Every structure is written in structure tokens, then in C-alpha cells.
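Here you get one chain, nothing else, as C-alpha cells; it is the form predicted alone.
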Amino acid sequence: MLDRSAPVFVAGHRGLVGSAVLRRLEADGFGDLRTVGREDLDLRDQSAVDAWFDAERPRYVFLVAGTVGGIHANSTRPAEFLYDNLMIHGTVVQAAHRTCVDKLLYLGSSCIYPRLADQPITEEALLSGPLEPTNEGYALAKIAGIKLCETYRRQYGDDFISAMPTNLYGPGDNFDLEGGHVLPALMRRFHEAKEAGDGTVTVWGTGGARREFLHVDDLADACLFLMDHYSDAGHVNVGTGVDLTIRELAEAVRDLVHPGAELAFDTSKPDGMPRKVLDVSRLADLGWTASTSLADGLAETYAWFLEASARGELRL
């Protein structure tokens, strides 16, 4: 179990999953949250974050810090998100080693697979077979990631594990038409067409592209019951086990925000992997499952984008 009165970095508080594992712990009771701004400390930066740690002294780190984006995002800007995502995690992985940080959680994606790995994905599926293309630069870096704490736990023995999630949604997300993830884009899309009186949404892809989606707070909760309950080599899937087709998430997505609509598929538009789906026996063998049902996750991610919308804090 975590001390819950020592120094806590969370890397990445200001996304959605960064500021979901704040919420987290200060409901856990960890008094002592150290964040910082990219304004203030460039994470890309090998010496700036050695000064950070050198003066900071946290004992805990929660590596969820990264450039992010959906399809659209990543195959158009390759190069960033494999350099960014690099340097990330190798900064903060060399200055928590180097200052003795008792244990650090990096946080991976479900990306790392291979394109057409057997469903539902195990851990073991990694690095047996090529990667989905549309991604690949962001794939490749998470996969860096995972071995770097792997490495570092061999040859160093530090404290360093790794979790990989299905495709997240909730309160704080990127609602970017094109920058952000399907769902969230979704919701945006059937939003401005209810407010537009267009009776008709564009979806890209096919819609029979598989999907498994966990609500953000069920993943900073499996966060936390790692870090005080597994320490251990192998990265750990986090999930829900349960995918459903992407027409099927639009269709549950209109029918929360915009009743009656029609839906139009944009087939040039890319699927991405066939199916992605996670095998989490390994978690659920430790004493975790997800707790938050799609419907209701739906229902509070639409409640919080209304309410972030009305006072213009929408991230756009």
C-alpha cells in the first residue's frame, strides 16, 4: 500500500486521465499531489525534469502524461507522436530512477497490439505481429515505454509497472472534431446537429470497427489498486472486457443527445483495427473489475460536456 501522506506526482494533470487520477487520490486521502504545467516544465526536456525531481522530491509518480489523439490525429502527425511520446517517458522514467522514486506507474494504451491479434488481446499479444498503421507512431512509443520500466526494473530493480487501457471516455475530454477520439467526437457531432436542426450525423468508417470503451474514473481507480497491490514485471491489461460495434456506440450516442437522427457512414474515412477488445483476467485475478456501465458513463460524459460547454471551458 502507497503511503497516502508522501509526495505524489501525477505527470499529466490536466488531461483526462491525469486529472481523473487526482480526483482519485485526493479522494483516497494523499494529501501531498505535486503538478506542474507544460508552461512551466517542457516533459521533453531531460534537464528541466531532473531540476523538477531534484527539487520536488516525490516518492510516488503517475506517468500518464503524452500527446494524444484519435485516428485522424495520428496518422496525420506521425512524427509528433512518436518523438513527444519518446522523450515523455523517457525523462520521467531516467529522473525517477535517478532519484529513487519508490515506485512509478506508466500508462501505456491498448495501440501496442498487432492490427489483427487474436480477440480478446492478452498481454502476451505484444510484439507478435505488425502494428495498425494509422497509429504506429504512438504505438511504437508506448511500446518504448513498457520496455523502458521493464529495463529498468531488470537492471536496476526500481519499482516501475505498467498498464495498459482500452479506449477511454468521461469529464475532461478532448471534444475536437478531428484531434480527438471517437467517442467524444461523436458526441459533438450528434450535439451540433441537434442544436443545428440537421437530422443527419456523418460517422467515419464502415461502423463495424469493434470497440471497448472504460469509463476514465474506473481507470484511475484500477490505477491506484496497482500501485498498492502489483509489482510485478509484466504490463497489465485495464479494461472492461466488453466491445461493441461502432454503430452501435453511435447509435447509443444519438439516442442520448440526438433522438431520431439519421446516420450517415463515411466509408473513406479509415476503421483502424478490425476489432480491439481486451483480455483483463489478469486484473480482475488481482481483485479489480470496472464498475461503470456504458450507459451511465454516456449519460455523465453528455451532463459534464454540457456543463463545460455553457461556461466555455470545452476543450476544443
Ligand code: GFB
Contents of the next structure:
Amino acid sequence: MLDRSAPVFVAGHRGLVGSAVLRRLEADGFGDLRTVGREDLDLRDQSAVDAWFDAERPRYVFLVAGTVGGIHANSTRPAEFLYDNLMIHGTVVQAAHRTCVDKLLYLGSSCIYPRLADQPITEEALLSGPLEPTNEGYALAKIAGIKLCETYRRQYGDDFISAMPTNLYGPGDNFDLEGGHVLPALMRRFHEAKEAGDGTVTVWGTGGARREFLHVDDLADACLFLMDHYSDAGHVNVGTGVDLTIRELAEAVRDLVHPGAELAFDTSKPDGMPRKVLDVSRLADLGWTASTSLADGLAETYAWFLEASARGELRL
Ligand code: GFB
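Can you switch from the form predicted alone and show the form predicted together with the named molecule instead?
First the chain shown before, then all remaining chains and molecules of the complex.
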């Protein structure tokens, strides 16, 4: 179990995941949470990161920072996704090692797995085949992050662990229509269509790709569970184990936000990986399973969207 009074660094605290991890740690009684904004620390800069670690001396690190985005952002800005994430993972892992951090959790992504991996995807599928081209840069950086944790454990004995989440959503998401992920983009598009009295909403791709969606508060809970109970080299999948087609997702968002609207599929946009559902039995065997249903999570996220929108606080 982590010591609740020790200093904890949440790298990436303003993002969807980082803000959820902070909420989770606060709720669990952690009293010394350390964060730093990108205007004060460029996590890609090793000497700046070293200076920050020397000054703050965290005992635990949640490494959930990075350049992230949906299928369009990934496929049009692959250099940024590869460079930024490679550097951020490298600097933080190295600084954590050098300052003798007790434990670090690194957050990867299910896009590390081969495009045509057997489904549901087990942890062993890593590096068993070619990657999905639309997010190859991001996936390569995430694979390097896993290997950093594994090799620092093997060579130096550092207690660095890795969690691989499936597609995430929830309060604090990025609702940018071009750069964001499918769930917040569809929620905003249906909402704006309803406001404008427009009866048709465009969905990218064929609608046939299958995805699994995990509420970010469940992910934050899993991260703390792993930090408290897991200290091994292998990365651990985090998901629900349940997927649906993008068409089914669009229909669920439509029924919640703008019932009766028609769907139009823009097949000039890519589907990306045909299917991506995680085998979550390793985490279940350790004692953790997700608890938020997609229906409840969608309703909660839409309520948050409406409130944040009214306050002018949406990330767009
Ligand atoms: O969420 P998304 O961008 O992530 O797209 P990926 C999922 C699926 O939804 C794709 C379709 O088949 C899209 O074509 N889709 C339909 C849409 N309408 C939309 C829309 O309005 N916006 C978006 N974005 N998609 C990402 C990776 O892949 O998954 C990242 O690019 C990361 O690297 C993340 O790993 C978890 O699942 O395709």
C-alpha cells in the first residue's frame, strides 16, 4: 500500500486522466499532491525535469502526461505524437530513477497492440505484429514507455509498473471536433445539431469499427489499485472487456442527446483499427473490475458537458 502522507507527483494533471487521478487520490486521503503546469515545466526537457524532481522529491509518480488525440490528430501529426511522448516518458522515468522514487505508474494505451491482434487482446500480443498506421507514432512512443519501465526494473530494480487502458471518456474530456476522440466529438456534434435544429449528424468512417470505452474515474481507481497492489514487470490491461460498434455508440449518444436524429456516415474518414477490445482477466485475477456502465457514464458525461459548457469551461 502506498503511504498516504508521502509526496505524489501526478504528471499531466490537467488532462482527462490526470484530473481523474487527482480526484481519486484526494478522495483516498493523499495529503501531499504535487503538480506542475506545462507553462512552468516542459516535460520534454530532461534538465528542467531533473531540476523539478530535485526540488520536489516525490516518492510516487503517476506518469499520465502526454500529447494525446483521436484518430485524425494522430494520423495528421504523427511526428508530434512520437517525439513529445517519447521525450516525456524518457525524462520522467529517468528523473524518477535518479531521485530514487519508490514507485511509478506509467500509463500506455491499447493502441500498442497489433492492428490485427486476436480479440480480446491479451498482454502477450505486444510486438506480435504490425501496428495500426493511423496511430503508429503514438503507439511506438507508448511501447517505448513500457519498455523503459521494464528495463529500469530489470537493470536497476526500480518499482515501475505499466497500465494499458482502452479508449477512455468522461468529465474533463477534450470536446474538439477534429482533434478529439469519438465519444466526446459525437456528444458535441449531436448537441450542436439539436441546438441548431439539424436532424442529421455525421459520423466518421463506416460505423463498423468496434471499440471498448472505459470511464476515466474507473481508470483512476484501477491506477491506484495497481499502485497499492501490483509490483511486477508485465504491463496490465485496463478496460471493461465489452465493446460495441461505432454505429451502436453513435445511436446511444443520439438517444441521450438528440433522439430521432439521423446518422450519416462519412466513409472518406478512416475507421482505424477494425476492433480493439482488451482481455482484462489479468486485472480481474488481481481483484479489480470496472464498475460504470456505458449508459450511466454517457449520462454523467453529458450532464458534465452541459454544466462545463454553461460555465464556458469546455476544452474545445
Ligand atoms: O476515438 P477515435 O479517434 O480513436 O476513433 P481510435 C474511434 C473510431 O470512431 C474510429 C470513429 O473508427 C473513427 O473513425 N469516429 C466516428 C470518430 N466519428 C468520429 C468523430 O467524430 N471523431 C473521432 N475521433 N472518431 C485512438 C488513437 O484511436 O485511440 C490514439 O488514435 C489512442 O492513439 C486512442 O490510442 C485510445 O480508437 O481509432
